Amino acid sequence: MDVLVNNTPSLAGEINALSSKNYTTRYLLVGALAEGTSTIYYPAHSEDSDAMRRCIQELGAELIEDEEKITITGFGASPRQVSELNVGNAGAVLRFLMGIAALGEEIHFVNTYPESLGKRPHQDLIDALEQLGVEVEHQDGRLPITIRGGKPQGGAIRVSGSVSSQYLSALLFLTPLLPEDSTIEVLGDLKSKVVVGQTLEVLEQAGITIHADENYMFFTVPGGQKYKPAEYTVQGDYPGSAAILAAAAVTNSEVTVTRLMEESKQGERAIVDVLRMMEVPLTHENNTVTIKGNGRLKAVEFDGDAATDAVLAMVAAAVFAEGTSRFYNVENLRYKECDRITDYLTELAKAGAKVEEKQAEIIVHGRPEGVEGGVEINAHYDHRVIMALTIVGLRAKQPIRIKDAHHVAKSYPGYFDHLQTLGANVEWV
């Protein structure tokens, strides 16, 4: 389905931000490697921790969910053997189930979204497997991927981070249930290092314990450790809050959105202090944030690398600001369920936006009087790119059609839902 976006001059309401997708498909995958039952609160829906739910179920996780929250049932260090898994198009939960497929026999990961998830490459997380004696069949570093792990003892690992840290962080979801002590060594840059602490909180919450240097780039994993059953609380999510935060930026507006910690880990949370670089009136008290914006936006330069899922939200607003901004260190976003470089700023300069890119920075010259919108724009069935392309489209002269927007579900669902709530005129057709 697609979506038409209408010039929006302002938004009023308040919100709760959803839940995190990154935090509930890592509690999700600690409670099915736990001998016990764990309980996560406040889960979030979307494909990519659906994706998670179903995959853990065929492995042999027991769940039991309702309107609060979800029981699992875990499985420990032996997955069921099942014949094929289907992810659909959530490559975090590909990753992190390649290591935990190590644990089996023979596991065949599915390619149904050819054309996303399909050209990701997952090369380097394949190398490192291999270091520990896992056989792995692939299409050059591409799905269709089968993992045939037989039993991996631990050793020495090194693992390349300058395209993902997701390769990191499913060594670390594995290494602990191996039998004998791991080193893991980061080579190169190491992309997105905040998400990284993020596995390492969660894994703590799971009794696991990691010692890691300062930098993320040398980690010791004692083996034979067992994840505990635990009670966990997923958090308000930054990544999807950004886009209607960003549209309230760019807006006259009154917008509160709830739910989104000071303290979190999550890298995204810059978004708050970058809009506050623009001169965006806003607060952010109490786990609440409130903007109260005029439309008004001034240019920034920030690096992009430590909240890699909120910059192009931050882009979608700068195309409004007054003078050049320029968000460097992004090259990872080539990486994604699309080139999040080329192909957005390609529909950006569509809408009348004018932007530049590099191979690591997106470049914006601010149009604070507007773009001129009219025109049918491709997502690229990439959810990121929907939401931060609908942020342009309210303040479009012209109504902005975005080609397949239903996409958006893959990590928030109700975004358009919220937006109509806070006033936005957004329609499928």
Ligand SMILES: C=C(OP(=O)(O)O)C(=O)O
Given for the second form:
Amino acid sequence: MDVLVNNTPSLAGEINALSSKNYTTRYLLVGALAEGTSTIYYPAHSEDSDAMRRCIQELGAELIEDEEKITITGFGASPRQVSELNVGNAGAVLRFLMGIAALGEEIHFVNTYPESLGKRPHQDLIDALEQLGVEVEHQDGRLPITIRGGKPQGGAIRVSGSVSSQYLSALLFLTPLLPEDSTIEVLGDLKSKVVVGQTLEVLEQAGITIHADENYMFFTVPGGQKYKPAEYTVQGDYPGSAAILAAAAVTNSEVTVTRLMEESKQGERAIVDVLRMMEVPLTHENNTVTIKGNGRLKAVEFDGDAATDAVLAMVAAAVFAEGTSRFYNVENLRYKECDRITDYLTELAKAGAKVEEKQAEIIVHGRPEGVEGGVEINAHYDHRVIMALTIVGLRAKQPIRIKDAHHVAKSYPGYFDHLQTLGANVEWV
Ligand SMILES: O=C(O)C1=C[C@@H](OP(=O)(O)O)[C@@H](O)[C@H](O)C1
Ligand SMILES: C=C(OP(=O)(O)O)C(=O)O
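Moving from the form predicted alone to the form predicted in complex with this ligand:
And the full complex, kicking off with our chain again.
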């Protein structure tokens, strides 16, 4: 299904932020790895979090769900033998479960999104699992992948952090369950380091002990641990809300988003600081962000690695800023649902934005007068491209048609409903 985004001069209203995808996938996983019953309040509902739900159920977790919560009785360190798992298009879910699959005999991960997740690299995680004696069959580091556990014991592991933090997170979820102690040394630069902070926070809540050095480059993990059942409450999601906040910033608006914790470990809370640096009038107090946008923004320079999943929304806001903005240290955007530098900038340029790319950088020459629009956008299966191009469409002179915009449901199925609530002229076609 496509979405038509029409020029929308103003937005107004209040919405409750969607629930965090990254915390939901983690809480589901640690609930599944516990022996006993855990409760997760306000879990996210999206394709990615549903993929984790489905897979852990297949692996033997029992889930009961109502409007407000999921109770989950875990399988501990003994997942049920299943022949195959389908994670959809969810990168983090795949990588975390590749680690957990090492506890089983043989699990095959199928390739249902050959043009998106099917193109993403997993070699660094494969190399790390092989150091534990796990056998991995793969297609040049990509899906389809078969993992043959062979009872890993633990030990010294080295993993590259230069493409994705998810490989390290996967090892942090797995190693406490192995019989012997492990050490994990991160090689190269660790990208998306802040997300590892979320992994460690959740592991601690699940009663797991991990000794991490200050820079998250070396970890000591005692073996033979058990995940404890616990109660978890999922916080609001900054990456998705970043798109709503950026939409408010580029229009005349009075928009409030609740449930966005000031003290969150989500790096994407930097959307608030970046919009502030762009001189967008806003407040952030009592977990509530209010933007009173006047459509005027100043250019910004920002290290995007700290807020990887909000960079596309920031760039969309910068399209209308006065001056040239620069988002640097963002090379790993190239290894997401699509190449979020080349593919994204190609679509932005089609819509009339003035953008340039370097290997690890996005440069935006702002156009406060607005962009032309009147084009069809290839969303490249990427929810964040869909959300970001929508922001641009709100201020385009002619409507923008986003092809296959239903892929927004990977993380934020209610995105267009929320925008309509705020008065955006967007429609499914
Ligand atoms: O651990 C996680 O849940 C995630 C880590 C990040 O990926 P990278 O570490 O590959 O940047 C982020 O982009 C992704 O949406 C979710
Ligand atoms: C990159 C993302 O997710 P994943 O890596 O889990 O597919 C995302 O949510 O933007």
